[in-house]
Structures are given as C-alpha cells and as structure tokens.
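Single chain ahead, written as structure tokens, the form predicted alone.
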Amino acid sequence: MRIPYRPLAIGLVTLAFSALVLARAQAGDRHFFAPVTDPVVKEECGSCHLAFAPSMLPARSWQRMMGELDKHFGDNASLDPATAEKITSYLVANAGDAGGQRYSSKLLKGVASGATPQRITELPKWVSEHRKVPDWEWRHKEVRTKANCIACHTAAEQGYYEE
C-alpha cells in the first residue's frame, strides 16, 4: 500500500507556514498598532512621514491635529475639507480610544483623560520605552527625528514596532 506523501507534505508546509505566523504575531503582539488602511490617508499622510496607526493616539489628539494642519508641526498641511474630513473620520474612528484597539490602551496609559497629545514620541509609555536608546542615536543621519520610526522599526509600516 502506498502513502499519500503529497498530501503530508502539503499539511506539513501548511502547518510550518502557520507555526510562523503565530509566532511573529505572538513575537509583536505587544508592539502592534494596525496599520493605515485607507488609501487617501495613507497617500495624504504618508507623502511627509510614516502613517501613523490612529490607534497610537485618542480621538481628541486626531480632531485637534486636523483642525490645525495650517500649523502641523511647523509646516502647512492644508487639505481641502472634504478630504480633511475624510481623514479625520478615518482617525477618529480608529482612534487608540475608540475601542477595538488591542494594545492602545498600554500606550496611552498615563495620559490624562482630558489631554490631546500631539506627539506619539511624548506619551508616557513611548518615552518609557525609548529611555534606553543614547542622544547620539537620534541624531544618526539616518535616524534624524523620533518620529522616524522606520529607521529602527523595519516593520513599522505593517504596524510591528518591536526591535
């Protein structure tokens, strides 16, 4: 009687395949923020800057950010209104406060209920988690900003922020 090896071998790559898939969710789980999945927001914010996950601030931080682009951090941000709305909708709904949002809730621990942060690099538990990382590490000239989370985060754009 023969054996069916084809079938096994398929069941074996299937099974390896999903051995690494648990283990990089599993590996990241505490470091990951679902990543921008909508084009226009992806385009309008990604053209500066990494598009940061809206779970990584609360809806206020969002509605408060959009209402200000002619000031967004020093440069002038504008949209017209329909599409800022569009993104702000966007934020807001996939805000880190806006339930549904696995880990957000650790990053903003220790922000005060009523305030609106701006930057992801001042929370609490950002800046607790950096401590470590040297002043000359910022100023590489690939590094540059803090809020250049691709220059160490390789995975940051698929929402993995572990080393």
The other form holds:
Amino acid sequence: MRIPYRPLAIGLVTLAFSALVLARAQAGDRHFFAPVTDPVVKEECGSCHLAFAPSMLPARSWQRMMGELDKHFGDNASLDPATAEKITSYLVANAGDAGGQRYSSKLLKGVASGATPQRITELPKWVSEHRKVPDWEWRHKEVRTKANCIACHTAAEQGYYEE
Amino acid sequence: MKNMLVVTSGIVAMILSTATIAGPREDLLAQYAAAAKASGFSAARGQALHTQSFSGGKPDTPSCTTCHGKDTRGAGRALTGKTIEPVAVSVAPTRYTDPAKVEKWFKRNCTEVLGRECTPQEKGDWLTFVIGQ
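Structure of the form predicted together with its partner chain, given the form predicted alone:
All chains and molecules follow, beginning with the one already shown.
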C-alpha cells in the first residue's frame, strides 16, 4: 500500500499550527479593544488591513497618520478631505488616551508623552507581549506580517486579543 | 407592412434590452467609452491587462494578480494578509455597483501596479473582462 506522505505531512503541519494558535488563544484573559463600528471608517480603514482599534494608539498618532495618508506605510491611501476629516474625528474620539479605555493605558505604557507612534506593532508593550512568538511563525504563509492580527487572534475583528 | 413589423419589433427589443442591462456597471462603461472615445471594449484586452507584469509600479505588486490571484472567481489576498473578494461578477454580484468605489480602487491599484493611472480604455476593458467572468 502506498502511503500519501505529502498530503499527510501538510495535514500534520496544519494541525500542529492550529493547535499552537489555539493554545495561545485559550491562555490568559480577554484583552478587549473595541472594534470600529462606524461604517465609513470600517470601509476606508478596513479594506486593505484589519480596521485597527482606535484605542490602540493615542489621538496624536491618529492625527499624524491621517495627515500623511499619501505616504501610508509605503502606499498612497489618500482620501477626499471630507471623508478624511470624518475618520479623523472618529479615531481621535475613540483613541487610547481618550478615556474610558480599559486596556489602552497598558498598551500605551512606555510611549513618551510627545511621541506619535504609527505602528501598533512597535509599541514597547506590544513588542514585549509578542516576544515569545518565534520568527518562523511570523513568516508563516497565513501570517505574513505582524499587522495581520487576525491570523492568530481569531476574534480580533470582535475586539478580543487574548494571548 | 412586413417592414413596419420588423422595425417595430426592433424598437421594442432595443427598449427591452436597454431596460434589462442598464445599471451602475453599464453606466460606468458608457462613461469610460465616452471618455476614451472608444468604439468598444474588449474582455481579452482586459484579461491581458489583469495578468500582465508591469515594471513601472511598486516592485512588490507587479501585476493585478499579485493580490487578486490568478483565478478571477477565487478570493485574493493583500500583502497585509487580508482576504480580497473575488473580482468576477459571477461570484461577487455586488461588485462595481458603486461608481465612486470603482474609481477609487482603479486609481489606487493602477498607481501601485502600473505606476500611473489607468486610461478610460483600460478601465473599460478590465471592467468588461470581470463582468464576463
């Protein structure tokens, strides 16, 4: 009898990866960052990537980002002024330092008061929280980039980022 | 008399066909046709545009298929890892019904892939291609 090694190996790797992700997802408490609810913000900020929770960056970061949309991480993501203004007010109103955000002060710990971080994945707390994730896992074809939260945090779109 | 009948049925057929095909996608095509002063669009040219590799845009996105995938009826994937709805109208029937959205993405994606905006002729060809997919 011929054993189908290739499909078997692929299956095993997939299973192992899922188990690993699941194990991570089940541990720890339920870190909640309210997802974007505004339909315009969801559409404009969530077409190319997950519409990141506004509470993950301070208001000043969002203001800077919205002023530099023509150079948005290497892409020209310019919007018409009216839409941009509407999105900015939403992000600022729901920013991590806007108050009433339970987990934001933790995530934004260590960010200098005048600093305007643009990448959530470069926040000191983000870096330390993800220090145990090995390099190969970031390079996995289902992950590809650190901005792809949902690859591991399967409920990211609902706002939950458990460990 | 027979001629009259033919002409009348011809007119009726024209009205009927206009009534059934006129929609946001057809309006867009008409708009592109007017702008391109083109006599028609070609799905084959649209397909060629879709699969061709360009060197004028960003090096990590040389063609439409880089993100949209080779199968027009299958989902694509952005470099960020996010899934993209298939481009084929047969599997994504709500696509290209919002003209502003179509224009926004032509502008953004053509700039990234070709390094310039697409011409009305190219837009019409591409839209004709995906409508037929």
